[in-house]
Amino acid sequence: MRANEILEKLGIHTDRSNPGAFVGGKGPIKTGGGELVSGNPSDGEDLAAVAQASSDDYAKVADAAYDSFRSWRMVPAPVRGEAVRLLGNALREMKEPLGDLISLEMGKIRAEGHGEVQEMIDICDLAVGMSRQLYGKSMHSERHRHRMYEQWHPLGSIGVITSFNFPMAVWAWNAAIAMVCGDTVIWKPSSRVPLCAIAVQKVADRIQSELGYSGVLNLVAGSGSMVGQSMLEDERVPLVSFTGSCRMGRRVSETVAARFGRTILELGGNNAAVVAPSADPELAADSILFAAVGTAGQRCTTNRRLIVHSEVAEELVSTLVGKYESVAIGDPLDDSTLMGPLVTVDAVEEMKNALDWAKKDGGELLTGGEVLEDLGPRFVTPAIVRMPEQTEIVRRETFAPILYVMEYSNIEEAIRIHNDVPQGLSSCLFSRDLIEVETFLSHMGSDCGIANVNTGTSGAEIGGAFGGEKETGGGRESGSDAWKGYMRRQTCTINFSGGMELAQGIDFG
């Protein structure tokens, strides 16, 4: 009954298929991509069906987004910001059912689901301010009576491909910023969580319709082979923002680059916490617990490695084992639950295989790794594995709640272990030693896009640019100057001298 109530509040149909393609402000279009049934990972029960978009349906939505771009880019940026403000207010009104839907369809606990909707609201607030701050620079020319400056123009229709683990927030990171920049958006959500996307699109549709806009925020829920591939190859889409695995990220990058398009890639993370002897042990333990167990280990910023000084390793690991064994696992819609299910049974198998591999490499399973069959086949206990060294399985990202523990003797060794993985998203150090802190944050320190001190690897705020290095993709989303990725830069020179003067002192006759 709880599931039906949540779906009903959001206008999701349980008695017939829900439309999977929308031209923003004009509503759904008829689709031909076949039916997809979305399920609840907690109990395996079907939630609702979606009429998926086909390649032809994608083309119709993309046409509308491209046509809309030509008028949307001419709307003054602060006026575009007002549309984003109203979108944020509409999301505020629907925060509870949207947050509950995330828990229902994706499986993260209620507090995290509601926090994800809050991220959407926060990024809308940030984008409203940005709409009056799309600054260009003024430069001094070497030529007499010449003025130089740069300005930023809207880029076009932006493709946004999101992953299952943040089924709403990552779209908002892109959509809110793209809107104020003057771009239109085509959203292709993960096929594991299409209902989350449809619910958000319905909110966005209402705002666009009330304001008299169409085709600004659009949705195409369909398979990667049809809709996703169409987007990657579409020359009308100058930028594709993709969140997902490194394997798929390579394909996205290669396909879009072949047509000279741009990408923002948010790929894998193999994030580590370094714990020094001077660290506050309770702060470190609590921070690591949330970062490692939150979203059942299915965050790109999940803490997957613990690199702890040998002097404090025994005490910290013992504390963590105790905390892990007290984690409340169960229904993510129950407010007392701290960890919900993994998204698929395949994810559970991947976790089991990773633990078996770690044991063959000399790892010692200290706690966890069990399937809680009484709750369901996707519920597991979070695992801690002590490793003798950083083996191949530790260097891989397993999207599950596994924490590998390794010891170090000095900060230089800790940084070497920390950086010796292909991924480079998030990192953290727990220390009250100024030299260690500055070393970790210096050029010789963490090689990640995010480096924290005395706070965990998860829980980034929207005010800072989010993204990583190496196989994480190098993209940036959300705050700071990430807006520049959604625009094109133009350098302008004005000659008001009345004559021709060339740069570099060239005399042409």
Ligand code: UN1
Given for the second form:
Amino acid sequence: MRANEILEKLGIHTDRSNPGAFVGGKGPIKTGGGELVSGNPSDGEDLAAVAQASSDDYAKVADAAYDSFRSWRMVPAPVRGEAVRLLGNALREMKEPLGDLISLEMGKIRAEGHGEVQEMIDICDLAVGMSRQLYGKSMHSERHRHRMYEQWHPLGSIGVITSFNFPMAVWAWNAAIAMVCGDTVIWKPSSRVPLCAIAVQKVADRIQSELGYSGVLNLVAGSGSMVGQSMLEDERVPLVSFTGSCRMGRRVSETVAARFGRTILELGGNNAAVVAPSADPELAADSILFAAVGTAGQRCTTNRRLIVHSEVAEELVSTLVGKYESVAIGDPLDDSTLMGPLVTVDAVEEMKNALDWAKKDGGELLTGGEVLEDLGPRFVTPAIVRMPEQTEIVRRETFAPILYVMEYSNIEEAIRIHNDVPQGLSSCLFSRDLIEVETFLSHMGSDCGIANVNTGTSGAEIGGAFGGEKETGGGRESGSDAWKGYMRRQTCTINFSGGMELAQGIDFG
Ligand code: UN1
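One more: the block was the form predicted on its own; return the form predicted together with the ligand.
Entire complex below, previous chain first.
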């Protein structure tokens, strides 16, 4: 059986429970958080069991991560970068089985599963170079013979809580950057995809033990109420990076803020494509198709709204309906498949409820929304719904392949509709009109963390800072200067004048 082959290549046991907690480099610890069986969303079959971590197990791993921070921060940053380089190389070697495991346990298609592993490799490569570029600024002091500068220090052992839809890459965005910054990492993965986390941890464990490091990259797979809550309340964890729903993000933010900890939040998106009359119609349709249907609509960057100029609406929508109806749906491990299952039966219910609600709001279902029982209860056809206006259901994020279509007549109106949702992650405009393009990218345009032109809302590269505004949470991860979120800033003033001179010209007697 293919599933077993993939699991075996990654050292996942199918005949007994897999330990869910690891102190990096030292291997698994015994856990007491109960057993969790992870299944394959395509066929509902059990894949393997995990012995989950309890709150006590969390404490043991967090102790190790805290202790190891004391020594890890003493390793020069470029030497830390070397460890990340070796981690990236190990992930390269394991790309095939890791990518397949993502398809198996999460349900995204093979190309996207492998793309996700590539995203881990890419962020490792970026972090290696970054390990020599954790730059601080120097400033001119207003005082004589004084020097001022800023430097960045490691922050501590940080918590990383990841969601089911990117079971490996989002950890890597955080882990690779945190590592070069001198932080240690405690990873709590989504309980829907613990095997993906265990498989990656095993690779990370091997690198740590080969290099003689321990407790740098650690794992605690367990429930949110035990492990997650313990992490949020843990004073020793100065930063929690959380990816998930706005509802959970609010709780994470409040709990961590109550102890003056920091968060990096990457929460919901309600990403739109604006399509102008001058857009290349094929480019727009293909880009929207990938962004709306890719990962079965389960990316935070998924294109959920289409705001199209009335002049081109009919043509674009009918092209899209045609493309939607030819999307190959089925086994995500089959290379000809373009869309796999939704992650749970609950997600299918949520999709159905959203479509019913949209219809009540005057929406017209143009295609999709069926459950393909022959394939299994989690397989659906992607839906397009024409809406008379942006009603409440459109303003909500439903984690399923639903594209709501609305029309506009001028760019200002398009931008108004675009920004009139609570979320602010990703956005795009298809246009060849310079004035429209610049307006969309100006401060009067898209209010999202990501704004693209002639390319879709999803599939961001790791080189840019990733994250969004409003209910998306304001966090930034991955490239650019997002590393600053993983360090503490210190402003230093050195007086080499031999006397005292106060700032602001104060004379103190
Ligand atoms: C997510 O869905 O949580 O931009 C992350 C993208 C991917 C990452 C998505 N690189 O679609």
